[in-house]
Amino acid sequence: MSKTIIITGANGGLGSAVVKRFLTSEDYHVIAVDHSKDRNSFAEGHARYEFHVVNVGDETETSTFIDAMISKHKKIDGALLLVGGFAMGNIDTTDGQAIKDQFHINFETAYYTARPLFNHMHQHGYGRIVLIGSKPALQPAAGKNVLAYAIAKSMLFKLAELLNESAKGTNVVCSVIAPSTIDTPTNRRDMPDADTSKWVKGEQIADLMEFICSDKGDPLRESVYKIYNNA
């Protein structure tokens, strides 16, 4: 029986990767989100495959959308939450707002979907949640000169802890990728004379998200991983 995943930020440059992935392997049901229409022609009648318009930055849509695909599906097995937002500034150019600014993309964006699948996934006693941190959020000379981005995807890791330790006991497990930068038309657009040879692919991250939900990482609990590349 295939399990049903739900993919926030699915048309983004690693959303497409991941949305690719799981349609590869007939274990999955794909259920893809994004704020926009659909961009991901390769999957356009297939049918493991359904897409949704939802901004995962209003809690009360996000909440109502969980419901009614829980109500359709009966069960979600995994959430991947890719939505997130980089930006720039170092304590002297990072103001109030911009610590909103990202504390909303990149955290609230994720917290409102996590919080009613993890209690759907507690009460069936199994689930997979996976949240993207990041490099400048582990590693303070990485994260001096995007300070907002670094303190908003810290809190992910935060979260992650508090999920599994009101988790214990049961097999639901939410785990932290951690990329350094990731190879994306967008990342290659605005960093063109970087050595992209030294990043991780979304391909790569595609992969990993694909084991922590197969059966082959049943075991696996608190997991926080670091694909770095050379980066």
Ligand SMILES: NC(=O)c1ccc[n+]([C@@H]2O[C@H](COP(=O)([O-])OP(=O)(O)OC[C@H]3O[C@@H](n4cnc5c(N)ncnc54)[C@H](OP(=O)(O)O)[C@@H]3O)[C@@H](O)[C@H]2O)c1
Contents of the next structure:
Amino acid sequence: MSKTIIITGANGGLGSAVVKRFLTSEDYHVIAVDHSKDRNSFAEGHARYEFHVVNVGDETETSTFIDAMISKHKKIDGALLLVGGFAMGNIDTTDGQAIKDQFHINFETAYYTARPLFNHMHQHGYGRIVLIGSKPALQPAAGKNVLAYAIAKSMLFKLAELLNESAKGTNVVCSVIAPSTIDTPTNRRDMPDADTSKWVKGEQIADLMEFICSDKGDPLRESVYKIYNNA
Ligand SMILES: NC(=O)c1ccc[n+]([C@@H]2O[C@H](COP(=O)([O-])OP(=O)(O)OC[C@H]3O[C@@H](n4cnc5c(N)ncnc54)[C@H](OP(=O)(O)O)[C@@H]3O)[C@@H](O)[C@H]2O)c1
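Given the form predicted alone, state the structure of the form predicted in complex with the named molecule.
Every chain and every other molecule in the complex is listed next, the one we just looked at coming first.
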């Protein structure tokens, strides 16, 4: 039976690779979400694809949207919460506003989507929520110069632990994927001299997400995936 998957940040560098991956399999119906209009022209007209403009940084707007999707589809099986942002800055240059901004874009956007979906999945006894952490959230040497970003992303690991504790005994699992630098058009533009062979490809992360959401991923619990390639 086909699974219904919500993908936020669907227009992004990673988001478009993930949308593409899930549409290659007959097993999924994709609900793509971003805060500007659909930029995934490859998906236009696809029978198992729908796109919605939602600001997932707004709690009310997000929960209204999730309720509408639950009414429409009856069951949401997976949520790939890809919205996030990045900022440089060490302890000298990171003020309170910078902390709040990174908390908003990386944590609140995930929380506002995960919360109503977790409750829905818990009622059904099945669901996969995938959050995107990052290497600097796990490695202080990588995080000290991206302080606000590393702190905000690190909270997603704690959220996953707490959701998994709340879901014990069901087949609802929250996973965190922690990538190093992803090979996206934006990163190639911003770091023209970097050794891109060390980066992780969006397609590789998308394959991992598909495995998590597939029946093959059924026995996985409390999972953190470090996907660093050679970084
Ligand atoms: N790129 C990397 O090297 C890297 C490494 C480790 C982890 N990550 C994480 O991986 C995830 C995806 O990264 P990415 O490079 O694909 O980022 P991206 O290209 O910036 O994609 C994020 C998408 O989310 C959208 N968005 C932002 N705020 C939103 C909101 N409030 N509501 C709805 N949509 C919103 C963005 O739209 P706009 O662009 O129009 O704002 C964009 O389309 C992020 O969580 C990021 O932190 C990335």
